[in-house]
Amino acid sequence: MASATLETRENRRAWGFVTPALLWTVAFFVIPFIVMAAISLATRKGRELVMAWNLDNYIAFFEKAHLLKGLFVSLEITFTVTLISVVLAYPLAWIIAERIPQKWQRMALIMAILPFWTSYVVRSYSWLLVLAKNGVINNTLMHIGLIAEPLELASTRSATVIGFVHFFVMLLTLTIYANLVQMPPNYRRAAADLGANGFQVFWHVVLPLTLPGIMVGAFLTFVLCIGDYITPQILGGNNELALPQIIMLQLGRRADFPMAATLSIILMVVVTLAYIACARWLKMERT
């Protein structure tokens, strides 16, 4: 009886712990959720929204091409950006953990994350500044000679690319940064005395142990890279749309609230899609 009512008293605990954070939930997630689905199955008449409770948004998003290419310019920049990110993120978490004294590696890291210290927006302005036809980049080529025209960086998918790999490199050094310290040395020291040379340890060995920090760190990379608004619009403008640009146009100009949530509920499909493909190595790093 004494543990059936200490067990008891203890799962009341446990609620009164979890409870704050569902209701947090269900009132900032799953409700608003609710609402923009059922507003995707709407459609507006004049300035009125009426609720047609059919799949209509969704037929025209496939039968809309710029609609579906916002789709596609949105995952070709995140894949882009991803895969830049690993390449150049990896070998400067391996740099700070290996390469670097220990007690030199905080200040390392400090100095790596420094961008998350400064504003989003202010970022991406200076780098509209830095890729414009007058800034650093065209001014320094045209003074040593390289290039008599300014060239065309700014408003362009590059641009937007070169932003968010500012920004992304830092995340995932980070996380593959922690994966890097926490692997036992007599791993690859076992690997080594089995007769593997270095790039067979870092291939069979290193970089399976490290893969779930990198998928953790590009998964990261994915869903706020998807979603961004702020980067594409001010670094790649209006030449190519990506699909959070084009959500923002059917809010603000055309104040169609129906689309908008179907391109949304888009969105959260394509980055449920992503969890589910990179799920297995999540679970790894969890455990």
The other form holds:
Amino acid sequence: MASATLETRENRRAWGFVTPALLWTVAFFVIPFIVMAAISLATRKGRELVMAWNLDNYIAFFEKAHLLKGLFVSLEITFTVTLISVVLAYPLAWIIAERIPQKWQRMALIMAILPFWTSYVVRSYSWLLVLAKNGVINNTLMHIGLIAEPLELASTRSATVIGFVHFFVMLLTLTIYANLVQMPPNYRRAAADLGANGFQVFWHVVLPLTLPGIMVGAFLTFVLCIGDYITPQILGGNNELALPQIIMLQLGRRADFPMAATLSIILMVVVTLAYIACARWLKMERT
Amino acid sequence: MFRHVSTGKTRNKLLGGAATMLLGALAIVPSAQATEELNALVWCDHTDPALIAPFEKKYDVKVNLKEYEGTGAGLSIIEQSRAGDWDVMVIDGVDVHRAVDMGILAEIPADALPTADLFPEVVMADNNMVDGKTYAVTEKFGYNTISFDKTKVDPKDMEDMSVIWSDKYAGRIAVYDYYLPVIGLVGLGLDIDTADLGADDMPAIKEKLFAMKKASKQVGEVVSSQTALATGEVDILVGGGEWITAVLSEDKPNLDWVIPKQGGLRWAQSIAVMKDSEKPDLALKFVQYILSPEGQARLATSSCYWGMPANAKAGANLTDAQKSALRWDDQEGYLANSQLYPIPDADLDAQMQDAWVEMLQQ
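Show the same protein again, this time as the form predicted in complex with the partner chain rather than the form predicted alone.
Once more the chain from above appears, this time first in line as the rest of the complex follows.
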């Protein structure tokens, strides 16, 4: 009897702790999501919003090549950025964790995350100046005689990728570094004692143990990159449109909220699929 | 014996406390803020403090400015706002009817405006009036044509619109990211008057738009287009005009613009009072200030972009160099060889916007 009362009291306490977060999630995620899903089933007729409750916008997305291409552009850019960022961040995190004396590691990490302190927009415009025809890179290459004509770097997909990588390498460095410093050094010593060479230690011990850090960083990179509007808008020169840019066009120029909602839901589905693919490493799966 | 030692933490607390008291004291000191506020939805030329400050000072008012590009964007902002949020709106002259149909503009007493002082060609009564009532007034105009760097391209080439979709200057062209004037320009290049442009013309226009995209380096809004031309990133700007080059005339005399033989697009921006404004009198005073010779001269030479003032009397407030950059004396010929923006219905507008996005995705 007493234990049942105690259980009830604890249940109430637990609900008391959970309820504010639950209300917050319902108010600012679940309800807006339901509204957005409902609007995606409406139709824009002239400047009127008609609640038609059909899938016309979803069908239009798959039928209109320029809309569908937006998704592929986003995916291509995102996968490229994630891959390059992982390849660059891993050695950087390794150097900070293993090669820099512990007393300087904090300073090294601060240096690594310095770009986070600058405004995202300012950073993108700065890259535009660096990559421009008469920017720092082209001027340097021409000055040392490596090229005769300036390279077309700005207003390209490469410019967008560079802008993204600059930002996300820092994010990935942090997540991988956190994983590396938590790894007991005995594991590597044990592997070496058993005859593994340097590469084998890395491949069979270090890499599998740091995979969660890589995947967490890669997932965050994927989510932030695929939903970003600013970098492709500033650095891409509108030479191709990523999905967030097309969503902004629907809102800003056409006030076509149903199509914008449809594209946003599609973007959310893609992010959800990425989450499911990474869930094992994000340690959120049910076991 | 006790020694009073002020530790770092204690000092921080003291400083924190002092800062809090100071902020509290500042909060109760009467501020020198303006007594009224006016909310204006405008194009970027109105955000120049040199234009707005004299009005704010004269009427002891704070003008809150929200900048937008393109009527669609402006109407979208209004749809997402509450009634009464906006007092004044700057709008494309050709879109005034659209705004009146939406019921968002207030009638302006005709006798409150200096219509007789405006250049007759830009009064545009058909656009600014509905059923004999005035809902807006033209404040500034200019041309969407071809801007270029005359030291890097042959100016003769720029006199033919077809240069924008040819290969001759491939990779050296920027396109102004506003579908209406650029589609209108392409239409003129195909010998289609803007007033006659219809859905049947869209396949041919799309073909040329795609060719133009293939030859271009970038498609950008006002600032990035202007920057690209000024920094030499590109040598030609499609959709440009004096509004891009005049403001740079002193620093960049190498930049020029031309109306091709097929003609150019004439843009005309109007200013209107919002129907739901809670300060209609102040809003009208703002419109009158903008239309005054002083306001017009400041607007014509605004830091964002220059353009011809609608009020001919503004000439007295402009220097010879400014009038020369605006090509004040050539306006007669330009007005004769330019057409207003296309005015598409909702369906054609949707087709144009789809074509534009398709072009961007090429």
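Positions refer to the first chain, counted from 1. Everything numeric here is computed off the predicted structure, so don't read it as measured data. Superpose the two forms; the largest set of C-alphas matching within 1.5 Å is the rigid core.
- When two forms of a protein are overlaid on their rigid core, residues whose CA moves 2 Å or more are considered shifted, and Val18 is one of them between the two forms.
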